[in-house]
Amino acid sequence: MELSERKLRILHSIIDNYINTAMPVGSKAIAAELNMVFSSATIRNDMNDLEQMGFLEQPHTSAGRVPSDRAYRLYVDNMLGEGELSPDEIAFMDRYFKRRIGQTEQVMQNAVNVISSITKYTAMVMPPQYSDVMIRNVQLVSVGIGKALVILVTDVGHWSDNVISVPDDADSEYLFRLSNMLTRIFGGQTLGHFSDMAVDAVRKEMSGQREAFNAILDTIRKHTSPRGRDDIVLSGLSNMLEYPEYRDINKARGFLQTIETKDVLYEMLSHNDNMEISVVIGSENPIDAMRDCSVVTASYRVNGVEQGKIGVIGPTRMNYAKVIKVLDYLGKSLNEIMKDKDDG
């Protein structure tokens, strides 16, 4: 049995209604929403057909229907309109991302905080994978007596990272010369594969400054190892407990225990590497504790190069259009905040 235009309209209305209310939907509510274009009897018959086709389910305690995972899949693939962000939501996000923030870790934490605040779901982010990024130059900037900020400038952006110790008498001219030396030796090499020869050359040049040498080397190397499970940044975990789907304490506990290990988060963010946007719905999740959830993930890029993944976990009745819009906006914001603007 094919889905007629009328059945599609009815199913679309049921899904929208259930996303907004979390209450099973009856034929009278759909008739009212569709301005009585179809009679309640016609809608009831179509709802029965939709249930037989696997698009609707009937909870035991209600005469209404709720969408199945199959319905949500059809909805996401074929019915979803473009989500909208209010001016207040855009302003809220821009407050985080219109200013340049030096520490990559702080950028990532801000990203998940923004996503979880706007969507009211749980947000996660996989920090950038930098091992194949090419070093353009290394800059040292004084931030006080005996202290300098190490700034790495690469072909996909620049990051202000560790504050290191330098000699108390290190002035701007000294730091300028040291920056030129580091750039001459490390420039053109990748973060993950700079040569032993380069390291030995820097060690020789800084033979009397072992502490500063080790700190600079650590700053570069901290970007080279592949990101793992412990690097996933999470926010809004308790948001899920606000939804009626998780009023069952055992269900809520199982979800929290699964997420807190971060193994599941890593697998979700590593899934579908070749897709810009991935939506995994309910029973499509391979992990039992996640089968009442949907997971939307998106790649984010810096200067056109994919660097990591951001994602949202919510109930299967999540507002998919809104979530996708937020991830798209945040992806562009991450690109802007992390790319090289030629002014730094």
Second form
2 protein chains.
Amino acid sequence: MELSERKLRILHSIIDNYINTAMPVGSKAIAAELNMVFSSATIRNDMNDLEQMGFLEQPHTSAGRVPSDRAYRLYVDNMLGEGELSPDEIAFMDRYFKRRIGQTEQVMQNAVNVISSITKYTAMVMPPQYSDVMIRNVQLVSVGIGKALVILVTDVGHWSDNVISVPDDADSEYLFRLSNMLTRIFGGQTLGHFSDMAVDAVRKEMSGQREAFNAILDTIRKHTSPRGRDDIVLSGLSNMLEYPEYRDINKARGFLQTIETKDVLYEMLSHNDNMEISVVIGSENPIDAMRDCSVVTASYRVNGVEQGKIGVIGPTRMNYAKVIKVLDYLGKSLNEIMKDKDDG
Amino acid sequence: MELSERKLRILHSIIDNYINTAMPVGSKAIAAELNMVFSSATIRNDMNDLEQMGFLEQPHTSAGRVPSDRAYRLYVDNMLGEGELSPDEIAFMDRYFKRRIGQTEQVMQNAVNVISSITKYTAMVMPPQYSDVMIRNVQLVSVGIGKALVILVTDVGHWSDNVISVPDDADSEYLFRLSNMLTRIFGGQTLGHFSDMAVDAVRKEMSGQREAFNAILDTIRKHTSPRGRDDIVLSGLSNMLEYPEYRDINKARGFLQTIETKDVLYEMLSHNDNMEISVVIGSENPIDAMRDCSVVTASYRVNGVEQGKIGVIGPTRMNYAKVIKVLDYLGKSLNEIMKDKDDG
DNA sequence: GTTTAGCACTCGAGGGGTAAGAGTGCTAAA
DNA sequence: TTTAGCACTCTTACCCCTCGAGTGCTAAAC
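Mind pulling up the form predicted in complex with the DNA next to the form predicted on its own we just looked at?
Below is the whole assembly, all chains and molecules, this chain first.
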């Protein structure tokens, strides 16, 4: 059996209908939508064929048809129009990033907020990982007796979130020299793969201060360690309860639980397939708990190098076209915004 | 009409029952619970009285009785036992904070997680605010040409999250001198109320660098500005869907929405009543959206000075005794943990 | 061969009726 | 003041029925 032009049109029509209404679609409705060019009986025959082919499902005998995951797959791969986001929507998204924002966290939070509020689904963001970033400068600053703050300046910003112990008599002059030494040795290396030679060189210079030495290495390594599930930022959890798919409170709870725990999200977001945009529809998802919703994720880059992910979770009958466009646009916006950011 | 000893026992019993089962409690059940010392008819008479007094409510004629908010108030104020948390529970909470943790955020996240998982309600944390904290040190560190990072060292830790513009020819020597000047002037002042004199002194020294000067002031002020709703950390959202109170999906959605938006939470958490522990029961809440749940909040202090809040949101029939004990214990734990923390 | 009209059939949603059960309030007696 | 007894109320669950939407099949029309 083959997919004739008409069958495709019918399928497309059913999917559109179902995405909008969440109600099984009957032959009459489709006939009307195709301007009665064909009778409902004809449509019925085609629908029967489409069901045989696995594109449609029937909740029960006397109900209309519902698209299968396979149908959505076909839809996403071949039927998505080239339509654009409306100027209003673009403006809405841009407005979110207008105000000057310093913190990566804040940017991430804004990103999920805008995604969830514009798509009406649940949005998630995995912040960027920085293993390919080049170290420019390492600074130690005294923050009290016997304590110094490590500041790491890189291509894409800086971090300073580790306080290390130093000898109690370490004055700012001493720290200044130590900083210069560290900068000389680590400068130009990347966070992810600084050479053993560098490590050895520093170890030699800092012999007698093993603890401080290790703490400094930890600081550097920290930002290359895989991001954990706690790093994922979410928004729009309650959106899902709007959809009849989750009218059943137990289903809703199950969904919320898996989302809130973030383990599953982490698994999905850290799976790096190097795809610009990835769409995983219902049963395609290797993770059981996600089998009755769809997940669209997009990678974003900062300065073309390191990357994080943004994503949307929604019912399988989600508005794929819109979600994909939104993620695409926002991925690019993120690149712009993060490009020259300085971070704390 | 007065609250006889027996009436109090009956009320107590009804509340306990209802907290556990969420089902209206009948006279027979109470009679059985009091070992049939009184007949169900007697209990019935008392229950009628209690209803007259506003402590009980009847969903409908032939149902049992349900405690009113007023009853919970009486219960919380006068009937909470002196029981302790079980060793298991204590161990569970302690375990959460065993691992060495650097970031305030991480501590906050752990705190909400432990609260929500041990109480089975929704937990929230408002991170500490630092307006009474003393400035010890102000440092500028170069992070690139024309850019410097402001590091603020205080009594309770340090921050470094603002990059300011400095003259392109500002070398580390120059920044070092500037740092010393800033430290000399701001050192000893508190974040919240550094004197105009200090500001004027710095302005004079930095005349010609108005931009950098303002940026530095902003950095200092930033940590005293009221924390926003985005700072609130949540956990256990899905817990609420476990309770029959939220069996109705619309109610569940409404709840989730208000919680997720955080505006309402912010309002509640930033209301500073200087109470160690505050319990707001159902209709007592000035905020409409929270009228059918109860909110318990506790203040925590760090080094006895600045403070944040932790809280639990649950159905009005929540297990107040346990929630209060958990918050009390965790407030103290937080104090311990934050005490000597160094922060990024 | 394809399309269509016609029709019988299926199944779920929704409405009404009823029986069961839980709990009450009242009365009168202890 | 307490209690036994009883009539009354109201909800819940269940069943039955009807209605309507939608189907699949058949036979006729194109």
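Rigid core (definition): largest C-alpha set, two forms, superposition within 1.5 Å. Residue numbers count along the first chain shown, from 1. Please read these numbers as outputs of a predicted model, since none were measured by experiment.
Here I216 counts as shifted, since its C-alpha moves by at least 2 Å between these two forms after the core is aligned.
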